[in-house]
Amino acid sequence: MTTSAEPRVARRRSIRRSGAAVARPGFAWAAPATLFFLLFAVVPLVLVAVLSFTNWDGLGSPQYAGLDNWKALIHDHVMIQSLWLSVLITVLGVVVQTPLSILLGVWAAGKPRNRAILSAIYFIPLLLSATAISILWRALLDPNFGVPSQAKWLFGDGNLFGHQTSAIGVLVFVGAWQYTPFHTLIYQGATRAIPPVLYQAAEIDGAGRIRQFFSITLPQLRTTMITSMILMVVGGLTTFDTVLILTQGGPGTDTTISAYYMYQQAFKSFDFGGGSAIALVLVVIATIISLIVVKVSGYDKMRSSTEGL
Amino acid sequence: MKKRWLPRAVAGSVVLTLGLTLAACGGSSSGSSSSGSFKVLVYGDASNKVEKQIIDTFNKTSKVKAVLQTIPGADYQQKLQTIINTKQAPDVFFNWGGGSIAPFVKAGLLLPLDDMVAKDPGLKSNFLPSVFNSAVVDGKAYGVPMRGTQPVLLFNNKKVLSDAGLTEPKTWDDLLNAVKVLKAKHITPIALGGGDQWPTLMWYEYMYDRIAGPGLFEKAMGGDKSAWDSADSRAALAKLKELIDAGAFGSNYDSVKYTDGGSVALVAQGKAGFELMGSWYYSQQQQDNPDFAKAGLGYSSFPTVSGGKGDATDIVGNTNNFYSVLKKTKYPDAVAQFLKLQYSDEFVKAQMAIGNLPTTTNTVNFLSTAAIPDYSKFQYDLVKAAPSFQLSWDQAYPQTASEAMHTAVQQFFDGKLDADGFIKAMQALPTS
């Protein structure tokens, strides 16, 4: 065995060479998301900020305009209602969409064969276009030729899209019904993704359905349910298309949400100083929201939920 | 050269930045300038097929291609205000005079016509000269009138009203009976596209026009807003106001378009008995449901209001659409041949068959050519008497203010805003 060390030494060394490069990759590697980072998110912004300074009706060159649409916004009162707005149909989403896809996503997630079948059936409103599904929904909800005239007893006058409360029910309903099955579907794989041998010794411990239900099942998809939530919230205050297709803000202002509120000003009253300030005081609350979500969640720092098997 | 750069990088980047969440509009037709075409951008509804038509036998003569594109109703504006600074932009457009073309004059897009004019007369003296001059901005001529002349009317279903035994309403008072009449044969007793709030102005228009005359209007225009907190203003509210509480409207307006086709089909059906909407109305019907339309369809003009200060032959709606040109039109001589066919006799012909009138001074020669003679002449005789055409309020303002506009219209009807708090909507509308 004289040739036992020389392997060893020239393990010693290449181990050394490529430690070094994997610890501290050279910026190169970065630079493609960097670069495509800057020039798709940060000049934009940048540019949206210098435009929240100007009045631009998107024709000539933007006039400095001053802090007069950071005024006009602090005092608007359809702004800060359409930040209210935007924060109740996140909410409303979550507690709507959570329990549905959980349940649905754990039956989903069992043997047989007909599950399968069901949930590909399911999962069929994930693939329509959110403008086709809301395009849809308006029809049936119409209160003359819809679903609204042959079910008067449920819906009365079918006025859906006249009051505040049933529009925004309206807004919550169609979000659910197109993204439930999404997050059925990340239920389902988490669900199967639980290791078999908790239920077995569950049941020999002598826990029922529930029991196993509340006791495994729900606790295993803790990370799960963290990120779907996130999901959920990033969809919530992203809305736009179900409410411009569906609602177009109305009755009045009374479900003109942020991102709607913004498109209004910009593209539908060609003031796109005002709708850079509204874009920018959003991109300013999604952030302070995601940082929350994440120091909440401790998804900075995520356990493991199989710890200790 | 940094002037030029900056506009177009702030545009691509709010493009980017505000349109993250939404979905792309399709831009799938530009078509390369060495194929030798120009693009005409219209306003997409019913009468399509009447500039399809005109566009086929332009192309049968010309070189130069014209390519016909257009814009859903609703999205026009805007679609059209985002492209016509860019590469995107058409060469010629659909507008409606006015207001609606004078931020691009003010920009130095459009390409005045007066040189295409003075080449050939024809182009403005072949048209009503009232019309033409609609589509003047500071003295110069931006447009050339298409499609027709759109005064809003008030339509009905006959059968619903002979089986009522009601007859059209002449005055305010027989507008108030058959509201009463029809609520109590549960019928709605006037359609209403609520959900898209400019038919709701439409309302506006003509009780302000009835008791107050069309001058308060002006006035409050000219800058005066004091026009709006005038006793006729609080009048025409209060009209208005009595129609509403007494269900002329029904109670589920807003979840009802025009757009989609809503309440033209509540009327086609029987299950409304009249709608206020521009005489293009009649093409719609005619898409939607070509019985009805020939049968069963029929039509005045707005009822008169006692008391009022109004001439009860006072109309309003769009005075008429017009094609104007961009200055950077590759193609100059090509449109001025293209817009000659506004005024032929085929387009007025073409026009007439699908129910709209337009303001060519040979219209008259072909009113018994028309789909429906009688509608055509009825409308001829109501432009031609009326002293006032007052144009859509939303045309008239500028552009930024139609959104408040419309939401303080909406909520009037539906309560949320009193008198008190329309007016003083009303008063912070830009008015320049």
Contents of the next structure:
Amino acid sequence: MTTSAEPRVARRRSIRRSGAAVARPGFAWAAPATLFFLLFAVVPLVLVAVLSFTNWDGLGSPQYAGLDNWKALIHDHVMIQSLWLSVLITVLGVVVQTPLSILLGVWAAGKPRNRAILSAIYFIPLLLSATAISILWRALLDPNFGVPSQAKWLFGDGNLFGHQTSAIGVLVFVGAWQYTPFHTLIYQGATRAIPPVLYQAAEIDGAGRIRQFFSITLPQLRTTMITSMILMVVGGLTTFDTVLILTQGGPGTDTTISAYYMYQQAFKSFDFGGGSAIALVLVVIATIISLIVVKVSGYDKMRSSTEGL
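Can you return the structure of this protein in the form predicted on its own rather than the form predicted in complex with its partner chain?
No partner chains or extra molecules come along with it, only the chain itself.
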């Protein structure tokens, strides 16, 4: 037996659906962003692709060189090493920053009290440029006048930039110090969006905080985690200023990542064709890794319960 309220509910749903269809924005809403993307992303990428097949020192007109730049990259041991170093530093950054960001984000999403003040202090690195942060840590870790020179019992000879392992460790640490607050902010917002009723039901069932964290919080943060990791991958593969200021690719070429090697080829050796080829390789690798993360995580199969505009 149907009630008189049921037709009204059905009518309201029909009106909402038809209203949503009518109110959906057209392409004109996306036109400014599309134009911006074409001008500042697609067009420069096409120009870089064209330059990768030329010889150009920055003066005069580029000369067509065919596949010479690409053949040189295949036999360039510094380039091969730089790719492995880029991937290594990126993976280490993800491994270090992800658990820290999740724990700090979940903590910061709790009852305010003093957490708001502490969170504001912790987010200060977000206000500083990568250049300023690199100069700061370069001074703090200076082997002659910095902290390592006063604590050799902990840092050995104090020259953290003189050995590959410690130099890579410094790059990972400085990157985490700068960017963990950003990802913490993402996790903080995502955690606050988790329905409180889930935790209330868990408490009724006798689940403690640790069980709630692993059974409710982490699963609910899955999509946020994938987004954060993709941002870390792209940021890690394109890191440049930190390496330029802290290690300058040294000792030797032990921390010469692909982005820094691209800079050396283009702006120090004036080989803009070779530098453009390296840039394209970085774009391809970042895209492949991001797609792998999306595929392995099942992110591409996830669906939202509320459709966007």
